[in-house]
Amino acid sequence: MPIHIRRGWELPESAATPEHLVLGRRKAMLGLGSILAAGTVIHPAGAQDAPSVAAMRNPRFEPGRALTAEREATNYNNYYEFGTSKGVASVAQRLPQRPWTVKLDGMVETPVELGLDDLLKKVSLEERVLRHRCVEAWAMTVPWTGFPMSALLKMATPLASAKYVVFETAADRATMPGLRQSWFPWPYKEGCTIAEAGNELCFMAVGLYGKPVPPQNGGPVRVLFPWKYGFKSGKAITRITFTDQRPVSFWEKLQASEYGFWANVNPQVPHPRWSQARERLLGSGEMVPTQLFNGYADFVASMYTDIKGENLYL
């Protein structure tokens, strides 16, 4: 019988309403006083030192949905390093955003370790408006700025024997109080195949709403897999390792029966404890049908046609 580890965010989609979102967010931000006046967005620590993330929008990925309000997207966050509630935005400001180093290592021809700002000088930034879907069945549509993960593959040149990519995220005990929960398998690690990392839709984000990604959303740099459930998109990336061994990610270690390696969105495959057929849009609370691969099947479905005998979804 599988072990069920109770987590603070586990709710059926019917249990959450826009009113609850507002009340929970207000409670979490009471200590901010006038700093978080109505309509104000929290700015990340060190953002004033970060370079501009202004970029032209790539129309190839138009989402077919209205944008989520910035305040909604930046104040409703899953980020266990800072705490198990959704209201971690104020706490996350403690994580410095500069200086920041990203290491590319493992089975590569050219191991690379670069300061983030030096790395950004080597890539071309673009803006993409992308849908994001959480395994909890809430969703948002936001404008990210960044560059394709494929640019990093070209930079490091993985060996032919490398089959997987491991993303390791920051684990700063001085600023991340959630790390005190020692039974979690810190640091947070996530993984994918080389093919998934090289897909044009896989994106390294450094901007959100035309500004640096705030800490609570994974700043200063995070990976995005828009066709997968959001827990696959690691935040505050510090290391990217290429390997021939399939990684076991953070949530897969905790409960593999609910959070698998592939985690591609499929409305027909329910989470063991709730349906994934519909999703709730942040802000409006509107319930809409979930789309296969989160609506990105044309970009990614071909990667999975030859995989047999595995659950490609949850």
Ligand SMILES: Nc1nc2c(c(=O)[nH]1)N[C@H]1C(S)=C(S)[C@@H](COP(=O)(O)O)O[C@H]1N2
The other form holds:
Amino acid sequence: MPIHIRRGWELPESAATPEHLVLGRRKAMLGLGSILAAGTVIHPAGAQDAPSVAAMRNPRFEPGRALTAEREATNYNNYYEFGTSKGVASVAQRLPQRPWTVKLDGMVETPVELGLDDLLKKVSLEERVLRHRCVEAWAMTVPWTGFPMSALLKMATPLASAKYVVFETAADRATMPGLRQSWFPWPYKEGCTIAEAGNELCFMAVGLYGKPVPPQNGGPVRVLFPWKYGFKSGKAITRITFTDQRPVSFWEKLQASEYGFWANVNPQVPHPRWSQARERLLGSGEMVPTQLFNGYADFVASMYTDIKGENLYL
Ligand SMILES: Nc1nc2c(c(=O)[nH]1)N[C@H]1C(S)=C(S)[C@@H](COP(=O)(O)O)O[C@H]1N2
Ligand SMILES: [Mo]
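We have the form predicted alone; now please give the form predicted in complex with the ligand.
Then the entire complex follows, led off by the chain already shown.
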């Protein structure tokens, strides 16, 4: 039965937005140039050629808070390949979204290399409204369309000896100005255990707000670990490698004392330089309490009960 679900992101933004945030955002918008007027949502070139990402919403992932406005979520981004500011939406439009190949390799029974559209024919899409918590203490709640990472595990069948999964982001020197900053350990790589990749919450997203994921949010395909700090959720994934060696990821290479392998959200474990007790919601600026595992403990906590002697929350 078709039910009309009122879409939070279609509602006008709350008038309660604190003034300094509104002004700060306007300044950021001006920095992006005239093509990006306030309220404009930009889409990747050729997005209309991509297959539909319309999918049924999975009710298991009720976020328990209002959706972030689409223009906030798509104009305040962290994407170092395009620069270190949050205003990378405009420059990220240069990253071609097709053709796009995803490779599954390493310790697998069946290596896979597929065009993204061919891959999408082999999976079924669903929409999940998920909370996102950046380690810098901002947060958003957005509807992603995609498929569980477990579908790719089934396709490639990792060997029993494989223990970890590495997600590698495209490193396109022609379109990503950040790659010229050679002190960063490009390409951006993030990793997890096989169990984490197989957890039903680990999600491969190809849609955001019912449209292809815009390049600045990690299009055409990104991984999501909603229970971990945002940096674990790599964008523009081109290669997924199975290995028995624990990977050292981009942020861990940069500053291991602040950004670890596990990075599970925990309000009680402060970042070395700030508290993680609360988070600022994009758009409203409201400060709300941060939850253990970003509120997803029921899905993931059991994966960690036997792990001792490691900081699971950094
Ligand atoms: N390839 C790549 N992936 C990345 C990043 C990045 O710089 N490069 N930043 C991460 C961080 S720190 C966060 S908080 C999220 C931000 O996602 P969003 O811009 O869609 O909100 O992307 C993550 N994925
Ligand atoms: Mo982040």
